[in-house]
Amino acid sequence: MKLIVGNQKTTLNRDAVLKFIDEVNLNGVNDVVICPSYPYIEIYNSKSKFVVGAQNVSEKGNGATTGEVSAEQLNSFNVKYCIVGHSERRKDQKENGEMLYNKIVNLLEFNIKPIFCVGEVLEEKENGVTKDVIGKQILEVFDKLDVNKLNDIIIAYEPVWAIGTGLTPTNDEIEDTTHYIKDLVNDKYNVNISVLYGGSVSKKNVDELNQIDIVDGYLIGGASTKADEFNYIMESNV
């Protein structure tokens, strides 16, 4: 089975999530991985059977850093996953290199998988310049982090222009950025990394993206938010 997780971002409130919870079919499926925001992590631990993952981590560590939450408090509420340099992120709040090597050192500390985040905007597509720019995304990292804890690092390929927006890139060119992260990673590090596709994965284009057996998984957003589309994703995987 393809690993599956959900970013939901911040779509739901607290009855809403309630009610995702209530209407998601978990039986007979295992390890999905569900990213909520903060304040709904201990409810997803309490009443589902989801494993929970995080949407953001600090790049310091516990102490006087307002409004934000660090990778040690993370895994005290039984966190096993946190998304890494979302392209939201990075444009938003100008996530760096730098930045995020700080914030996948901290989560790794604590034996939370980080799913580091790449992909080209939709100019960079067009340029054809897209293996160049994820190129430098996941070298400037992993350059700097141990050989020895890339194993434990998940990437997730996200071309910019795919998230939100109901495009996807066609099966060949996300099978031909996969085996490129993939050789990538092989050939400078000699590891095997798993790499998930996200960008618009949906129950309308699922069955179509599971034929591409090099893909290990999806990084899920507003499908992630519907009960019945991520039911129809994670059945589609069983």
Second form
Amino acid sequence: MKLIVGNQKTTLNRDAVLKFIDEVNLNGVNDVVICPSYPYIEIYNSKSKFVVGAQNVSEKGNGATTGEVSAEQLNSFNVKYCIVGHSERRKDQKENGEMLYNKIVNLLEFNIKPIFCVGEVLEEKENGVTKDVIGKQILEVFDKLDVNKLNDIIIAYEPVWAIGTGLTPTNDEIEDTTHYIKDLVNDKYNVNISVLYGGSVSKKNVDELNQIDIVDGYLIGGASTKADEFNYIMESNV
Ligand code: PGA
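Mind pulling up the form predicted in complex with ligand PGA next to the form predicted on its own we just looked at?
Now the full complex is given, and it begins with the chain already shown.
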């Protein structure tokens, strides 16, 4: 079974979150992860069976960092996963390798699994440099981390041009890039890393995507905010 992770971004208000929880049906599927906005973490904990993740974490520990949420605070709310380096944050918050490294170190200290996002923009795909881009994004962070901790990290391959666009790479392209990521991490650090695919995963394409055995799961944006879409995706993975 593939790991399903929903990234709800800032799409839903409180009422919409409660409605989603009411309509969603885990149907015995275990370990489905939902990453809501911070204020909803406790609602998911108390009212749903989802494993709860976060969409971001502070680069720093507890203290004088107004507006941030630390890894220790997330851990105290039973958060088990955290997205790191989503392309929206790399772009809008100018997150770079050093910041992402700091976030991952903090998360690992508090036993939260980082879901580390990598992916190329359209121009890079068209120029045939997808693997160079992804390789650099991985190595600039992984090279500095303790090799013994790499097992606790999950990589999410998310082509930036596929996020929220309805476009996806072909199954062969996803398979090829996933192989590249796994081989890179294995050759360099001797670690079998899990790789999720993300970018316009939906009810329409999930059955086809499920045929890619090497992919360990999905990071799902838009479709994780609509109960009927998410129910279908979960059921297709039982
Ligand atoms: P999407 O988003 O499924 O809406 O394309 C994926 C993501 O941003 O993680």
